[in-house]
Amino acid sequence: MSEIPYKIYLEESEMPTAWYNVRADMKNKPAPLINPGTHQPMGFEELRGVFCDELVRQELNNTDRYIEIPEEIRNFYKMYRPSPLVRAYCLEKALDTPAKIYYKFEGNNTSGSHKLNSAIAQAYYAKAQGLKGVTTETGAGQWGTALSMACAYLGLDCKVYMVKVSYEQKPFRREVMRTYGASVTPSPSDTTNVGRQILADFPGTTGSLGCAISEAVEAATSTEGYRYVLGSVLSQVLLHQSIVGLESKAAMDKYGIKPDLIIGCAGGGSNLGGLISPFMGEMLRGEQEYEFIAVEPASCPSLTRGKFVYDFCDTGNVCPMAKMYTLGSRFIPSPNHAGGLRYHGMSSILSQLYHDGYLKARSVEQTAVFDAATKFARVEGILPAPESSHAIRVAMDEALKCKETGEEKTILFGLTGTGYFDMVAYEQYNNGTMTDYIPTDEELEKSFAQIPEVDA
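Could you show the structure of that chain by itself, in the form predicted alone?
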């Protein structure tokens, strides 16, 4: 057996004390958020009506390479961080590959995912500002669970709008949120003006992250003492999630390991962006070379089939507009089981990096994803979340390519969380009733036609 252990842990004293802001090293900065009415960049005063003040400052910060993590957040992190970097020896053996496979496991907290890294940060800044509570959306429920945990810890109210199909498919994750004191509403709902309009426009819809975002923003902006917080997409979220990549790099550096290929699932971009940020920074500065792959569901292929334009971040068109790869804000994805990846757009940071050629993208169908998830669970002993399993699928594919070519590549992927609340999906896969859906070109063109033209 290699001298490299199965699990590489950092000491508490080796934990990062600052988040890394990849925008500081990007030659082409991500385009600014713009006002949907004027199409002009939105500054601090406009954005602070929706987001917490300090989070707005982080959202607008394109220059500071490192931003200090407040001590209270670092102390909270110590309850479940540093998270392990795992050498997948058993998976390597099962695949009979010369590739060396590592994964950063973020599922060792009650939320079951990496989402807690940003949830505690956003809740902390809301509390420091003296707010009463926050509103948010959640897809698979991991972000809602994480935010409810952070709000309970800090004594904040938490209102969650959960995508309706996930609300119905994942009742236990919903109940974890309620256990932590959050109110959970299936979206779209009849409790908001925008929700009622979406129900009228799309009768019988199973919802989407874009729908839930619209409702959460309306609830925040119409309730005194509340602000809206988001679990992905925004630059501030990728900043907080950089702790995943910083720990991964520190653990690999500790043993002299350099990854050739870094893979992450991509919905809004928080997991992938957090994992790759410090490695991407090295490449942007000309210090190292890496290959990065974003993996998305074939049913919601924003990078691989979307357009790089300004679009609304939400279905109800109440949010700022972002320049990103998008399928159109009115695109409602099919109800696949990777609820956290059912978003029509992509982080402006990742979109710009992809557009500039620093990042590759691949889409995969969900039956192939669950085939990989099942094989991984049987040899590595962890039941992965459907979102994470997209990265597992491509990591396995790349390892099998190494078997064919004899290359000894080192592969790193993000295991964002566990799938113990996703058993309806596993049941369908095991019963052979799971299906794949890929939107047609005609469907996408219909959605693209509704993207507003922006001269910005």
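If you superpose the two forms and keep the largest set of C-alpha atoms that fall within 1.5 Å, you have the rigid core. Numbering follows the first chain given and starts at 1. On a predicted model such as this, the values are computed, not experimentally measured, just so you know. Compared with the form predicted together with another copy of the chain:
After superposition on the rigid core, displacement of the C-alpha of residue 190 between these two forms amounts to 2 Å or more. With the core held fixed, residue 170 shows a CA shift of 2 Å or greater between these two forms.
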The other form holds:
2 protein chains.
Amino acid sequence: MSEIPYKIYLEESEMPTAWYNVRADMKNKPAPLINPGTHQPMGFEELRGVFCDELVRQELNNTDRYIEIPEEIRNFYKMYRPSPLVRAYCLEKALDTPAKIYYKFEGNNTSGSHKLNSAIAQAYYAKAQGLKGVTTETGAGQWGTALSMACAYLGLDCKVYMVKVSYEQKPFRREVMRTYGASVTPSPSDTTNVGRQILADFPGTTGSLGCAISEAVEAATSTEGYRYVLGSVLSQVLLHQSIVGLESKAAMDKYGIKPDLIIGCAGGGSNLGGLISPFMGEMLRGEQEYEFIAVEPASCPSLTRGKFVYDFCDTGNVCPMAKMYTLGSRFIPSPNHAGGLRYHGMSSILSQLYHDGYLKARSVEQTAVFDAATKFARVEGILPAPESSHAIRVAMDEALKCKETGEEKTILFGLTGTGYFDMVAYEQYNNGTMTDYIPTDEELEKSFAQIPEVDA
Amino acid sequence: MSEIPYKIYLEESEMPTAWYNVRADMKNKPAPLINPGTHQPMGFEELRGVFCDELVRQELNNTDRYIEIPEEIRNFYKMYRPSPLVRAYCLEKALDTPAKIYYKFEGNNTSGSHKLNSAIAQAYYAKAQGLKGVTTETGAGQWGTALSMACAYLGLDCKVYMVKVSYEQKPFRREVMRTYGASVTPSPSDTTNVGRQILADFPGTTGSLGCAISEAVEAATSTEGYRYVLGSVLSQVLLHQSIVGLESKAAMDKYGIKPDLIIGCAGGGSNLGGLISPFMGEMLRGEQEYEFIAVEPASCPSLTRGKFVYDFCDTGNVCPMAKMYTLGSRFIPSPNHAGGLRYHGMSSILSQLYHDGYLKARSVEQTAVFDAATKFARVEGILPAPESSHAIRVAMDEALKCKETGEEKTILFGLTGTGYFDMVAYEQYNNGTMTDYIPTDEELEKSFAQIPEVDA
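Form predicted together with another copy of the chain, following the form predicted alone:
So here's everything in the complex, that chain up top.
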């Protein structure tokens, strides 16, 4: 076995040509999406009004283990993939740990995160169907940026509803999207019924992700030739993001490395689900053992403190409902929460795997996350996104445990993106003014009380 | 010959182990630095008060063709190098050109540019000499960020004087530097004599690069255990940046590609000099023919409209003087100028090569540059820095010429960095409010009049 380089890059010829669908290997399949009015499972005909046809097929496909990646998407992937699998030699040295730490770095593209992997896929199928454009929402802006890039590449119109407070506080993200030709509307806006209603009910509101989703869905379903696309949570998104795990696994296999522990941050679950999928598949098929840890913010703890029930995915209750670990669709993290990972629910796939005991979860507080981010930046030279830094925090904690026990564990974590557009949060941390907040049981109970009863 | 992949990555084992010193192959050597008071050439003893010893040796070394890269620097390089050599298939297709376009992308590191290549070298030699820290200036912030990263890695103190207007308008750049542990002082400041003098003479001034250089030099020379470091212009910096050209050449040689035309943006010359060095060496030795184009902003046209004379490198006249193409040390580009490339002078090496006819120069206006940047971003998926986009503009112009003539030229250009911190300029462009400015002959004459007479 040759010496492990700092960065393992696959050759173009070694890149995956099919996505891996973990649902094919799950004994307990994720529960189906249901209609928010009738509570009946939604089939192809009902879903195709919201999503484009091929994506509905992928959303409903619980059986095919591999789904071929169309050539045009593979060519787009070649512009920024394969992403490097990095051996964190410098971090290991700084921690003085016997653990071997690897991370899959998805930040080396202009969207700054893994979101581009699904954005190009969703835009491609919309284009292939002859649609004119797509609509979506964005909070911090990573997903909106990724979708703008994909749409610019394919010549597809892109309408982004951006949570108003982010629109105003993150003008640079907004300008990147505009540079890629997207139209960006602060949400809530007066361009949709649901937006006008929210503005009337809550004058002066700065918006929320759930509200922006409702606007984007209304805009898509009320405009000829448009469909709605979403950057996380959905099973189709985890399918596309499996490219992250497949590349990681191929790179590790090439050097005969087997990870003991795989760690990812989890908001809606797109990164974690993508990273762990092929490894989880081996475990589900009984071929291999791994330990998986989902890391979420203590301020938005859907896995560690949420309920596993059907809930709304948006504020306006226009989206399909999903069975998932949820904090309630009206839950909004405390205003001191920095970065993403602020969604109230979790991917149905990951929720089911967690419920069935295949996946562990841990919540961390944000000052501890930024401690880890800053240490990591200084020794590994990459300024991580706050979201990604949740995984760094736990990877460092686990490596420090190995230092105590002497175990030479091999740890793999997902470094989903860069923090260039998160410097307001870093500034708070640098100035010592960053604070933590953990919701009380009472707050969560209040939020849980708004979850509807569903017999499904 | 195998098919050219989208991105060519060298293996770690193929990475250069020595920098290439183009001065060794120059018949007419660059003129020596001279003392601003006596106008006598400065030797080792005089320069070592400003720069650390090994860097002075490199600055004075006109003879050794290769200088070994110390192992610790090579290990640091492995964290973000080799950088990809990208075949711009998508750009070629969008331009419908028979030209083959390649670019060397230096933006995949947290400093966002090639500057890190010299920052780590300069910090390393300072550390090796047992120094406590280094001082420098930064304008847009790329160099300051790179130096902060290098110093954090080596445990060296880093004091950055940041042009006040940038300090206030680019708080995010400032925070990245602070995250890497640097102290950042807006310049002019009351921490130096030269700063206090400038504040007294020009109350309310927003500072300039030349002024920040003076403050950083004073801070270094008046503090025990500190030296001054500079991110461009100096011959030592071009030496370190030769890694860019060496990797490019190795990657092209691997696939049997020979560029006809090599294009780089030029401010102080660090990127262009580094990119072209090994190719220029072949031409100087009569082994190969290439065409080289330096691209500069029409608003700061040192090569295309400057004088080739000795001039001050800073406002306070405390730095060594250099013989170079210069607009005069008091020249400041029009306030509508976006991005870097705003230095009044040009590397002595490049100035000499230009004077001797080995290098061409072209100036471009910034709206045309942002036209090219936006088109490039949409088809190649990378949001380029304004500086780098100067090279993109000319590469696109040359590829379009090939479309007319049918020539299948192979074009290589340097994509020095990313534009994540330049969204204010992109916003102006997106809003249609960006303007151009070309200094008049009268303005330049006024600036030339301040260049001192030197008999050397």
